[in-house]
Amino acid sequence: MTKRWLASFWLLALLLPWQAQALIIEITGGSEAALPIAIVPFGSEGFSAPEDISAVIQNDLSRSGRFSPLPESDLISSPHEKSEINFKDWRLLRSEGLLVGKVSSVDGETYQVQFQLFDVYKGQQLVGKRYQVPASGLRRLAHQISDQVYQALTGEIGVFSTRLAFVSVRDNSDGSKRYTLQVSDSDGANPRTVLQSKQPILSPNWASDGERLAYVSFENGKAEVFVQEMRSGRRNSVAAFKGLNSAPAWSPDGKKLALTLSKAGNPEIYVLELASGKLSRVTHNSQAIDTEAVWMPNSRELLFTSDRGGRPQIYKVSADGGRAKRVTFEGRYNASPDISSDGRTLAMVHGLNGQFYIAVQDLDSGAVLVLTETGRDESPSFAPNGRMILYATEKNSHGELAAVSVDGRIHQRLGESDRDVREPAWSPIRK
C-alpha cells in the first residue's frame, strides 16, 4: 500500500486505484469491561419523528466500546419519565445507566424532545434537558445527548457531535476517476459532498472551529491547498507555488498553516499565516523529503515525517525553525503522525516486516503499542478526546475506513466490502 507520506510527494505521477462511495459504519469489536445501559425506546406523542433518537443514541454507546446497551427484549417496562420507573425492578438487569425521554410534534416540523438518565442503584437522576429543535436536527440532537450520557457515565467528553471527512473516488463508465470529498456525521450518516472532481484530491484536515475544510486539490492540473467554509461553501487557493503544495495542517488557534512546499527545489515544511500570507520555512535539508507536519498542542512545536536518517521517522522541531529532534527509534519506519489533544500520545505509521500498522507511541516513556493487525493500514486521525483513532486500511482490495481505541481493546469497522474510502480526518468538538 502506497504510504500517505510518499503519496505527497509521487502522487503527481500516481493515481491510486480506488473506487467507491459512501461510508457506513459496522460494528465490530468491544471491550470486556463495556458498562450495561438500559436505552428505553422514546415515546412518542403527535407526528412522528423521522428519525429514531434512542436508536441513534444506542448505536453511539454501542460503537464506543465502553458500554453494552441491553437488547430491547430484556428491557422489563417502557417508561418515559421518572414517575413510571420502579427502580427496585430495574436492578434486576444489573445496568449501570437508565435512559428515558420522549419526542413530540404537533406540526411536524418543530419537535420538543426530553431525556433523562438514571443511576439505577441510587435512583438519582444523573443528567436531564429539554429541547425543541426542527426536524432536521434530531439526529444531531441524539449525537449531543449521546455525548452527555458518555461523560455523565464516564466522566470524559464524547465525540459522536463530530465529523468525518474523508476522500472516495468512483471508477466511471469512460475510465475516467471522479475523486469526491466527503464529511459525515461521526456514526457515518448523512454523508455531504463538499467538493468533486476528475482530480485526486488528498489530506483533509480540519481547524480547531470545525468550520474549516484545507485540503490539496489537483483540479488545476498541479497540487494546490485550498481552504473550504463549511457554512457558506466558500474556498481559497492558499498555496499554488511552483512545485508540491500538500499535507496542510492546521495550528491550534486556526490562524496558520504547516504545509509541505517544495517551491525551493526539494520538499521542506513551511508554516503559512492565514490572515497575512506570510510564509516562514521550517526545515532546511536539501537531501531529504520533510513532509506531513502536524502541530503539537502547545502551538510551538511541529512533528513531521523525514527520511533525513535514510529512513522515514518522525521528528519534532520548533515552528519557528531550528535543530530537528528525532522521536521514534523503534522500528525502521515511522510516519504520518498525529497527536492526541493532551500531547502525549503520538499516533503513527509504524513499519514492520514489510507490512504496516497503526501503533501509538507515549512520547515521555517512548513506548510503543502497535495497535492494528491487517498490516495494511495508514492515515492516523486522532477522535478529539484522544479515546479512538480512525484510520485507512484495505480489505479484499478494497479501501475501508475503521478505529480503534488508543489500547488497542476496542476495534471498528467503517464500511462495507465494497466499498473505498481513505484520507480520513476526524473533526474537533463542536462548541
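From a predicted model like this one, the values you see are computed outputs, not experimental measurements. Rigid core here is just the name for the largest C-alpha set that superposes within 1.5 Å across the two forms. Positions refer to the first chain, counted from 1. What changes on going to the form predicted in complex with the partner chain:
When the rigid core is held fixed, the Cα atom of Gly366 travels less than 2 angstroms between these two forms. After superposing the rigid core, the C-alpha of Ser48 moves by 2 Å or more between these two forms.
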Second form
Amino acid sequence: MTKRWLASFWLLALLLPWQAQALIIEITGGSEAALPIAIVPFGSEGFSAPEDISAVIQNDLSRSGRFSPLPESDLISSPHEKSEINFKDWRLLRSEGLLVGKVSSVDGETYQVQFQLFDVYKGQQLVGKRYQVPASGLRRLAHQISDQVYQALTGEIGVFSTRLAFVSVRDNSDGSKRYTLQVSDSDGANPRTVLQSKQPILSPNWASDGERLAYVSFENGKAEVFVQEMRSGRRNSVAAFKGLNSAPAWSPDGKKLALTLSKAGNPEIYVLELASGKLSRVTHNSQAIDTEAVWMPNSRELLFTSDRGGRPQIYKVSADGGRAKRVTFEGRYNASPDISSDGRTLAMVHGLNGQFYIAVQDLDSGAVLVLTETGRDESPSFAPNGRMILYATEKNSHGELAAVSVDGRIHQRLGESDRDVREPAWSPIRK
Amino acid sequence: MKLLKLTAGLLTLIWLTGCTTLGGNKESDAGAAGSDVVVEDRNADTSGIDGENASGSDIDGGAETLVIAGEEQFQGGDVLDDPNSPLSNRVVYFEYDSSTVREEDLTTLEAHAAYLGENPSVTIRLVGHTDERGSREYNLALGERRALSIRQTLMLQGASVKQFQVTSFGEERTDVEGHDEAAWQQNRRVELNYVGR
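Same protein, different form: I have the form predicted alone, so give me the form predicted in complex with the partner chain.
First the chain shown before, then all remaining chains and molecules of the complex.
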C-alpha cells in the first residue's frame, strides 16, 4: 500500500511541475514604429471573470511589437460601449485605436463577451462582435479578438490564436532523459503534452489543417516518422524503412509528406502520398546528403538542404523530381529552410565563422539578412502571416525558444526555467 | 610507442566502462518504468502505447560485457573480451562535418574487420553521432554517413554487408556535455557495438 502510494507520489512529482509550467514571453527588442492603442479593461458586472480578457489582448498586441498599449493610468475614463465614449477627449491621447468591451455571466458556466474597436479620430466603429463561450473558451476568444484588432489596424492577418509545437527535454534523476512533444497557445500559455518518450523526438511539422502533426521519434531505436491527430491523440507510423526516416514536411493540401529516407543507401528526398501509401523518389544523388525538404506554397516545388556542392546549401527541386537548382550562395553553411506563406522569403540557419544564426533570403533578389545574434540558433519556423520567425536558441547552456520579426527589429524570448526546449513549429491559422 | 597505444587502449576501456555503467542503468530503469512512449490527447488523458524499445537497449551492450570480462576471463576466452586487443576499442572519432576515417583509427578498424571476416555469424551495430552544432536533421544524416563510412572501411577489409546494422542518432545522444571543441570532438563519433554481447 505504502509502496503504491509512493509510486503515485513520484509520478505526480514528475508530472505536475512541467504540465503546469508555461513558457514566459519577454520582449527583448521592439519596433520604434509601434502603434499606440488604448485598451480599456473590460467591464464585468459584479463578478470577476475567470480570465482577464483585456489583459490577454493587451499582452498579445504588445508582444507583437507592432503596438504599444497605453498604460492604464493614462486612460481618461473606463467606457465599455460606444454610448459611454466621448471621442473628443480620447483624441487628446493620440491613440488612433480604442478597444472597449464587457463580460457578463449568462449562467455559472457560460459567459457573454462583447468588444468594439473604434477609430478615435473618425469616431467610428472598425469592428465589434458579441460571443457566448464557456469559461474554458475565454482565453482562446481573447486571442481571436486580438487577431481581429490586429487585422483591423494593420491590414495583416493576426496569428494570436495559432499554436506552437515544440520538444521539451528534462533530465530525470536517474540520468535518463524525458522527451515531450508539447503544444501551447501562441503566447506559450496552456502547454499540453501530446507525446512523451525516453527516446529523442524531433522535427514536428503541422499539417495545414492544424489538426495533425508529423514528427520523428526514436522510440523504436532509430529515426521513424509518425503522424498524430491532435484531437484524438491517435497516431500512425508512416515511415519505418531501413535506415533513416526523418524530416517530415506536409504538402500544402495536407495529403502528402515530403520525407528523408536512406533506405536506398543514402539520404534522399521522397514524397509519400498518405492515402495510398505511394512513395516517389525526388532526389538522386548517391554521394550527397539530401534532407530537410519543405514545400513551396505553389505545391509544385520543394526546398531542401544538400551538401552535393561540398557543404550544406539550400536547393530547389520539382516535387516530381528532376534537376535541383542551388538557391543559397552566401556563406559556407545554409540549412533548415522554411518558406513564408507568400513564397518570397526563405528562412534558414546560416553558418558564419563557426557560429549559427537565423537569416532570411529574399528569393527574388537573393539578398540575405542575418536576424539573430547569439550564434547558437537553429530550426526556424515562420508564423503563418510571415511576419515573425520562431526558432531555437541557447542561453546559459540551456535550450530555449525565441522569435524575431523578418526585418530583424522585434525580438522575443520564450523563456523556461528547468528544461531544454527546442524544435519549434508554428501552427497554421485555424480555419 | 606500443606501450603508448596500449595505455590509450586501456584508457579508452576505462572511459567506455564509465559510459557503459551509465548507459546500462538508463536502459534497465527504462524497462522498469514500463511503457516507453505515452500519447496524451486533448484532455491530457494519458494512455500508454505498446511501443517497444528493444533495439534501443543494444547500445553499449557490447561494451558492458567487456567490463565484466576484463576482470576475470580473457585468458583463453573470446578475443573480443581481451582488453589488450585493439578490438577493445569500440569508438572512432571524426573531424567537424567530416565522415573520413582518421589514420589513427585504422589499426582499430583493421582488427574489427579481421574479426568480422573470421566470424561471419557475428553482427555489429554501427551507431553514428555528431556534435551539437548546426541543423539537427542534417546531423542525423551526417551521423549515418559516418557509420556508413566505417562500414565501408570494414567491408573493404573482409567483413560482409550482412554483418552490419547501421543507425544514426545525429546530435541527440552526446557523450560529453559541454559547448566547446573538447566536448564536440568526443561527440563526433561512431560506436561499434557487437550485437548480443
